[in-house]
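A single chain, nothing else alongside it, follows as structure tokens in the form predicted on its own.
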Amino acid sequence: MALIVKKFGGTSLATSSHITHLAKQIRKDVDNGDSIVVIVSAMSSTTDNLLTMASKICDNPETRELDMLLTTGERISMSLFSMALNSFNIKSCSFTGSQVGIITDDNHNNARIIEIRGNRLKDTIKNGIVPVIAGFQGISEKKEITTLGRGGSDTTAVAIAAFLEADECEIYTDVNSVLTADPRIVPNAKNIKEISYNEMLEMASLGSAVLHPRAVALAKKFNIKLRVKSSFNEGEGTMISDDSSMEGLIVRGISHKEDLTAISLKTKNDINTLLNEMYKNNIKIKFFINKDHDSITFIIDSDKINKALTALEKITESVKVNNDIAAISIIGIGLNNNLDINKKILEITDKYAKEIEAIFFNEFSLTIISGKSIMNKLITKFSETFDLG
């Protein structure tokens, strides 16, 4: 008998029939003797619809009230899912994040989990009841409802799996597995059967939307076996673990991001001043392209641009904004120590040298910063060169 945490995303829960289908799958797991814990996101488009409703009321809603609003999406999912399980004679009970003791810090809209006080959850499982838990949310020490930010339901699932010392944490989505590249650009992208935590963390951080980086980092910290599977098709999906035997494959896949903006500015202040302004406003700097005397260029997510420009008014003499920015990342353990692979990469990038702003690398990835016009060309060429399609 295994204890398995299963998380279902919004597309998996899009309709009542989808939820019923998933409940039938869990019926089979229970019949096989497994103990199941379910984590749910809001139903497809629910969170976006709630945000739209909020924007029609005011431009900048209070973060506390926004959390109160957004957490209703997962509450709908959890109650419907629990109803579906009970209809198949599976004892089930739904819980909010606060009800299962997910304690967070006070950072509304992007809270971090401090601990889980989950005696109630453990008792529920011991009594043969399948708990259905709302992802994406918790409660602070001040008894305020909080949300965990983007990908919060993935993070909830891994945190619960770590707390329960589960045998496996399964993330269900609308794709069969983690793929070597974006199938919209590389139609014949391959399924990845196994991948290490470090490689998956790089892929997630650099553009792959299947898993959130916080969830992967948490799985790595607590050595949780993490599997990505399809809600709609049979298959083993992708296993993410710390298996060193996977080092034989050098190039694992390609990630990319195009929702990026470069900001160039002249400032009399040092980089620490700039970083402090960004961190105070919850803006993560993705890359520094250069720092030449009194000039600094850095890259952030495009949706943070207005907040960044407002924050920079205090320290900036002049600002230049460039929205024509893409990042293409080649992922793999030992990638940058392999001279043959580096030679092949340089042969490709040399053809587009005028349109490439910078190249960054670490132990697990090599990232090219370029204009958006050559992004698809580079991804296609790298996929062909390294047999990813």
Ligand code: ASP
Second form
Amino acid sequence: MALIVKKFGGTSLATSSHITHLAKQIRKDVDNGDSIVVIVSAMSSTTDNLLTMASKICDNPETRELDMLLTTGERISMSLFSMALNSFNIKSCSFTGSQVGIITDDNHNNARIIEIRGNRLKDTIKNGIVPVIAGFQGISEKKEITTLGRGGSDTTAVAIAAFLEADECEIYTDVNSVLTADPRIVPNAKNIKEISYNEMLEMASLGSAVLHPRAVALAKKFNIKLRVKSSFNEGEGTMISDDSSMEGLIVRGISHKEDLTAISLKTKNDINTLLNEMYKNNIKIKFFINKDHDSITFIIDSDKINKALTALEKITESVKVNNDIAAISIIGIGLNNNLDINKKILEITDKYAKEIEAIFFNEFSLTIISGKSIMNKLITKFSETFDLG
Ligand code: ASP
Ligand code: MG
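Structure of the form predicted together with aspartic acid (ASP), given the form predicted on its own:
Expanding to the full complex; the earlier chain stays at the top.
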């Protein structure tokens, strides 16, 4: 008998018949003697629709109010899911994040889980009741409702799996597994059967949307067996675990991001002042490119550009904005130590040298910052060279 945390994403919960289908699957798990804990995200597009509703009321809603609004999405799916389980004669009860004691900091819209005070959850499981928990949300010490950032229900699932010392945490989605590359660019991208926490962390942080990066970091910290699976097909999906079980160095996959903007500026202020100004406004700096001494270039998500420019107005003399920016990342353990692979990468990038702004690498990834026009070409070439398609 295993204790398994199963998290269902929005596309898996798209309609009531999707929910009924999943409840039927859980009936089988329960019949096999497993204990199941369900984590749900909002039904597909619900969170986006709620954000659109807010934007029709005002440009800059209070982050507290936004959290109150966005957490309603998961309340819909959790209650429907619990009803569906009940209708298959499975005792079930739905819970909000605060009801299961997910305590976060008070950083609205991007809160971090501090601890789980989960006695109620443990008692529920002990009494043979399947808990259905709203992902993506918690409550701060000040008793305010918070959310964990877009895609944050994966992080709820891993945190709950760690708290319960579950045997496995399964993330159900609309693809069969983590893929070697984006199938819209590499149509024959392959399924990845196994990947290490470190590589998955790089993939997720550098653009692969299949998992919330913070969920992977948490799984690594608590050594949780994490699996990405399809809710529509049978199959093993992708197992994410530690490096030791992995085969030797291979290029595992390619991630990319194109919703990026570079800001170049001249300032008499030091770099700390600049960083502080960005962090105060919740703007993450993705990459720094310093080509010369008196100007600084950094890259942020494009949707943060207006906020960034307003913040920078006070402390800079001249600002240039370039939204023709893409980041293409090749992922694999020990990349920076393998000359052969690096040579192959350089042979490809050489042809596009003029359009490449910078190359960064670390132990697990190599990232090329370029104009958007060569992004697809680079991804296609890399996937041919490293047998990813
Ligand atoms: N519903 C939230 C979102 O759309 C959380 C999640 O899906 O993980 O971002
Ligand atoms: Mg997701």
